[in-house]
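Here you get one chain, nothing else, as structure tokens; it is the form predicted alone.
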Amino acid sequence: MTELELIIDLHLDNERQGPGSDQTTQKALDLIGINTSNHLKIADIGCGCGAQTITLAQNTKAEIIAIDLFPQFLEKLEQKVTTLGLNNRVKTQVASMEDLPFQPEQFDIIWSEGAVYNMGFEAGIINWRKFLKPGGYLAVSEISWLTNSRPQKIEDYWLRAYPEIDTVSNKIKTLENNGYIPTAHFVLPTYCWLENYYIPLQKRFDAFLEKHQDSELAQTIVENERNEISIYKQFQSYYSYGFYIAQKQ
């Protein structure tokens, strides 16, 4: 298997593919403000298992569209749809969040929970602006400083792993510079990170070495997440994903 295939089968069997909670979800819902009773077109980007489209779908009457790049995780979300009958308004798609095969103003908004930095934060949110209807929301969240002054280790870590992450302030700026209008943010707490992420992807540790015969390339990828986790845990007063909500101007 590649890389990709391996880290791919790491994650599969996970709630989640990255920080976050049904909560968080809701509260970023409660702060669009946007009557959830109509019928609202969402488009959730890079959605991976779709812990947080179940959410959206749960708690609205929205027409919802998942998408993702690797049909394995849309597989596992298509389950859940069935499971909890909500096959009639929550559909898959494959594709790059990249080249996204959507109308102009097609949504009332569009969600990406911690997915973004794959194409880039500023990157994103300009190209997927043309698809939000006027007035449509976008709701993001991403890897950001929350101070302005940090460590070097956890600085070095981070610009080599994405050299996009900045502060609230500035990801803030960044929406106003290319036409949304901020109207909320907040931070994932360390709840999200730990009892929801990391620690049950560090129970699937020694099954995922097992299934992979302890190959070299299967330990260092375990090797990279247990340092992730390091990281996290001795530098998160420094940083975390920000949750950020804007209207399209």
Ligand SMILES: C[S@@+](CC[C@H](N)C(=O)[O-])C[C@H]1O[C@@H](n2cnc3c(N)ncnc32)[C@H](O)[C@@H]1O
Given for the second form:
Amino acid sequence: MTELELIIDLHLDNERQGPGSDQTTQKALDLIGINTSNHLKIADIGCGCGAQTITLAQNTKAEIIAIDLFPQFLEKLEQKVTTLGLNNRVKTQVASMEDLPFQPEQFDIIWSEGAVYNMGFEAGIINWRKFLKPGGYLAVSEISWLTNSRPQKIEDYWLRAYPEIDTVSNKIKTLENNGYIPTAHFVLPTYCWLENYYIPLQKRFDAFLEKHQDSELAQTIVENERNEISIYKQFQSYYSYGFYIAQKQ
Ligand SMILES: C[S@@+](CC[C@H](N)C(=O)[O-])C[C@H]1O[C@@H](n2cnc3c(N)ncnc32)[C@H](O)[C@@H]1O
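Return the form predicted together with the named molecule of this protein as a structure block, the form predicted alone having already been given.
First the chain shown before, then all remaining chains and molecules of the complex.
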């Protein structure tokens, strides 16, 4: 298996592939303040196995297209969708977020939790804007600094991992600069990281290593995840995901 295949395998059986929760997805939906009984069209970009897709489907009457680059994640989502009888409203699509196969002004809401970093926040919000109907909403979570200054160790770590990390106020400014009206934002609480993401992931490390015969690559992947978790525990007061709601201007 390649490194990418191993990373997918480690994350595949998790409920979530990044920090989040049903409550924060619902909170973001409430903050949009749109009538969820309407026949809305939602794109969920970088959906992973679709934890948030299911929350959106269960709390709206929307037609949802869930997009991810990796079919393995979408197959998991399709299984959940079938079990819950949501097939008529939730469709999946393998595509890159950088080259989405959609028509202009197709969606009422573009949703993306913990995924836009793959193409970069600014590039993503610029690229996706054309797919929103006039007055449509963007709901996107993005790694953000919570304070104006921070220890050098955590600054260095994140600037290496994702140089576009920035303060909440600068993320809002980026939205304003690119044709959006920021209407609300909040920060993901700690349980979204620990109870909902890192702890379930950590529980899979031993089985993952055993499955892959303790290969050097598998060990490196687990080591990197352990390091990320330890960094989070140490520096969680300096960063989190900001959840940004913005209307197409
Ligand atoms: C951190 S995970 C978040 C998944 C999910 N939204 C969640 O919160 O559980 C990021 C997701 O982006 C997907 N992804 C990475 N690059 C992508 C791309 N170029 N286009 C579409 N999806 C991509 C990954 O496969 C993964 O499912």
